[in-house]
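As a starting point, one isolated chain is supplied in structure tokens, in the form predicted on its own.
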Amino acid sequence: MDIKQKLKQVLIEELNLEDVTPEEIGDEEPLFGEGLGLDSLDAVELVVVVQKHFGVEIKDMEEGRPALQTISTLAAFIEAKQQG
């Protein structure tokens, strides 16, 4: 399972997203607002989820804001941190 697929699965399980399947989450779909509809509380949970499942820490909002845009940006952030 690639990082994007695992991210989608983990998001659904950890954030208790109902009526959504991994296939329904687009790689470029915004995670917040109009897209998937996550909010600021979800952002905090998402930081914990990324550390728990991928061993990658998002230290602050300056680092997190660009990473938490879409599945693609989050996957790229995780890959870069895991290789770094």
Contents of the next structure:
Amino acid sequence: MDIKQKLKQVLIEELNLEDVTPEEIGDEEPLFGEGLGLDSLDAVELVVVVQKHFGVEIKDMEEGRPALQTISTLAAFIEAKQQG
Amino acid sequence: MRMAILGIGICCGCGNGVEALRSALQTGRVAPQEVCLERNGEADRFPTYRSSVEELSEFIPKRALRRIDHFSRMTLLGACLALKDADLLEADRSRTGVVIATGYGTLKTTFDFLDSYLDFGYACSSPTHFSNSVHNAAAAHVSMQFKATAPSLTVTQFEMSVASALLTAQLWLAEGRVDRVLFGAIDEYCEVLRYCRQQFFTDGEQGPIQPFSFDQQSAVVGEGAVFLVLTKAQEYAPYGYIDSVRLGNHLVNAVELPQDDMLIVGADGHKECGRYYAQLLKGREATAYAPLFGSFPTAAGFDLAVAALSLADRTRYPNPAVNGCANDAAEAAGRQFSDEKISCLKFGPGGDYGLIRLSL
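Could the form predicted in complex with its partner chain be given as well, to go with the form predicted on its own?
Up next: the whole complex, starting with the chain shown before.
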């Protein structure tokens, strides 16, 4: 399973997004606000989720802000960290 | 100060809502669900009384519930149903207080949080699990969801939680700090609780609950939430009034049972508490409804709901059947009454007791 697909599944499970399926989450859809509708509390949970499931640490807001925009940006961030 | 009961909301093993409770009382039977846990390659099968919270999405959108755990969902459903029953879902609740009684609090989320800490360390402990694991999270969800902006309190005092919390509700109403109180009693089942009970009570958890076999351990774990909408007694009370709440210790000051009251006892198959009921009742007629919702510390709140419904229906409901046989007291049960008082008595280990008296 590729990182994007796993991310979508993990997001649904860990953030209890019962009303969404992985197929309904677009790769370029904003995670926060208008898109998937996540909020600041989810951002904190998301940092934990990424570390727990992908072994990648998001150290601060400077690093986190661009990474947590969409599924694509987050997957790219995880991939880069795993390879680096 | 007397408190008027304006509405009841219930979510437990016998179903959700007043009608489900009435139906369970009339039939006198609720079958527990069998749960099977796999542990060390062995199957552990045992009965439980579990609650369904599916109905909650009729009141609150699913998305709004996603960070809310089962304990708080039961709490919210109980509160919704009580407000609906009292026809207060649309009312202004700026002077409505929230008082919640719980024996164990949010057990499952607390242990989930501890598990995440132990498994993944500090950095990967779930912040959502942490925020939901504090005991007053459920009361906070109720206050926020219903815009109940008056004081909000959670009382945790094991078997005495209900009587203790009710005293606070009474005080707030007497002081005029609030116009109404959303009073709730909640406890939940989780696997760790099963493990602990198995260690403490060995095979005494297989049921059926036999409330009047005082020297026998027959408790079956249950869970649920029950809510009462309370106000000062000058208002018309469809479910009667709570006249008095007493909290004490039988070994220090012996309980004085009102002579002529119908008596509901919180005997739920726990041998350690059973001996106090045995000492006190000495053949006196009483009913116990634990076989309808199971054994847990705040089941006294469910006895209170049964008492309130009995007053509203002017009916003394029979003791639930055990092993297909009614108890002796069932002969006198199911009868109509016109002007009765009801006392609900709950003992905890060590002789602590709560005695709550209701009347029409």
